[in-house]
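Below you'll find only one chain, the form predicted alone, shown as structure tokens.
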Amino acid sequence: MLIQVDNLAKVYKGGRGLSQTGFSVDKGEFIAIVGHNGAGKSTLLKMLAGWIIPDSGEVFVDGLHLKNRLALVRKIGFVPESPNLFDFFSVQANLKLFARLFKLPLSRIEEILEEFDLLAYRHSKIQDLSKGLKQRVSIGRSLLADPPVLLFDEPSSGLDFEMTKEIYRLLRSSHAAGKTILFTSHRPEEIKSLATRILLLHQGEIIFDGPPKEYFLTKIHESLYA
């Protein structure tokens, strides 16, 4: 078991957030987390990534407790919906900052630039890139330390058709390379195309956990997109 979540909760003012939630994730799974806006999808990912401190509960990733944040940066790569990059720095400078944080050799930057077809943009400022290119840099940064787990919050949000296909290709290649992936999505076609398992959140609670084939036959799915 790669990830174990026990009684995880985070409640905001107004009552939204995540209720006492528990589930486990095996190595190599490709999990879509779905639900209406405000269901707790992004909150869950941000807690797993260490961006938000939970009110209660525990998470273990590859045996490490969630509180061990310095060690977890090598276990989890997180790609938020809006790329969390330094806009006035170049692509290369952004990658170098995180390579130093992870204490990685600078040769790893060259590998990421080549792997994600970013060599031509290495000196370009982030603010001058399209959203699709920013997303590519963000994914590359998340893979700098070669973590076993990748978290994506709405990976294709705001992207055109061609760039969406490119992001799907990157996700599939990462999964084929052995990564365990959890992603949030509002797109039924994205879920069908990528996921091997669905977690459906409703008002902060998991109300469905199973394979996509079963999920798309449920009345829950029909009402979600009605």
Contents of the next structure:
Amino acid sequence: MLIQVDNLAKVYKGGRGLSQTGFSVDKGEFIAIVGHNGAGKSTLLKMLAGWIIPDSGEVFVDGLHLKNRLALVRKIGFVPESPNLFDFFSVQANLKLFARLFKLPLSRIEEILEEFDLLAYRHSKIQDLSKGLKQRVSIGRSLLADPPVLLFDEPSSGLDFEMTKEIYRLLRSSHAAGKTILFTSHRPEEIKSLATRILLLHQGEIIFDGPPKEYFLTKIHESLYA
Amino acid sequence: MIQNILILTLNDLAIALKNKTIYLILFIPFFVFLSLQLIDQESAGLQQVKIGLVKDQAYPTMIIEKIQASDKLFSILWLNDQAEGKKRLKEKKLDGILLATAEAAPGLKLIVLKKTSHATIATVESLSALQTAVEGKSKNWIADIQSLQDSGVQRQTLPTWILMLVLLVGFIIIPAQVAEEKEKKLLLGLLQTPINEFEWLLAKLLLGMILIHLAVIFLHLLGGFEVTNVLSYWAFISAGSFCFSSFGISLGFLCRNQASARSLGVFFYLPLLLPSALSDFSEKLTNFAPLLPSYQFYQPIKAILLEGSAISDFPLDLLYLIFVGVLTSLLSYQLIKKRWLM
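Alt. form predicted in complex with the partner chain, vs. the form predicted alone above:
Okay, now the whole complex, with that chain kicking things off.
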């Protein structure tokens, strides 16, 4: 088992958030976390990424506790819904900063630029790029240290059809390369075409955990989004 | 069209209210009013001149008797020695100290804080008026005037500009930058790398200190201002830049976005700048300003630049600045650990 989550909770003012959630993830799984806005999907991913400090609960990733952040950053790559890149710097400068902090050889930047088809944009400033390109840079940055687990918060949010296809291709190739992926989504076609397992969150609790086939057979998705 | 303009204006006002900008409109006039209340209000013409006389001085008897008799013009304070007098001059508790001259003709030497000040003019005018009333026109009682801060007007304003620069970086630039990193989730992105929160904090502190040092060096190069006690001067610039950069970082952490950080920065900038800078003009402010860390920075810088003082004259001020810096750094560290408003 790669990820173990026990009684993880984070409650915001007004009662929303995530309450006492537990599940485990095996290596190589491709998990869609589904639910209404405010169901706790992003909160769950952000807690796994260390962006939000949980109120309670335990998380272990590859045997490392969530509190061991400095070691965990090499195990988890997180791609937020809005790319958090340094706008005034170029694509290459953004990747270089993170490569330096991870103490990676600069050749790794070339690999990422090539893999994500960003060579033509290496000197472009982030602020001049489209959202799709920014998302590609953001994914590339999260893969710099080659972490075994990738977390994507609404990976295709705000992207056009072509860019969405491109992001799906990148996600699939990362999964094929052996990465374990968790992503949040509202889109049934995205869930169907990518996920091998679905976690449905409702009002901060997991109410479904199973394969996509079973999920769509139960009509739970239609009733939830009706 | 008018309706649209009104809707947009109301929306802008709501944004200004939300990011606290509008509070500045209330705060700035209120603060200026409060500062004006703290500046001594008596008219210079009616104010008694506060004169210090040193006990062991052989003053011309007639002159001292006349000064003591003119209790509407002068209030006299007897001092144990000159050092006590100089201390009280700096605290604005005296307008001048009179010393006996060694010359054959009876006369006095006047020691003031600055030659070009209202207090000095009032002192000389009052003594001159008294002499005219007693003797008519004859040789001046005041044979010599000596000031503690013997430098040009440009140089005398230098400590105020230095204070302004340091506070500008600490309370306007740094909080906005920290809040921007929070607002755009850049800090959270950096914390997904193997850097720890302490390293990030130190880097931000260094940024503030470098910016302040560069600004001060640039000002000195442009103005051609020389410093005699270089080590003491840079020790205080370093301690001040550490203190106010750290303060600014913690303010940035208390805000969700850049606009709030700028507003909060101004809330701290003015109350730290004005009482210290205006303390030269007021005994009331001189009593109140030492509570502020900006005064613990301003006074030593002023004394080093204008009076040739050294770091050994202000050890507590230096420790106070470092203490405030460490305290606010600890606050920032706790806030970053809790991912406060991120």
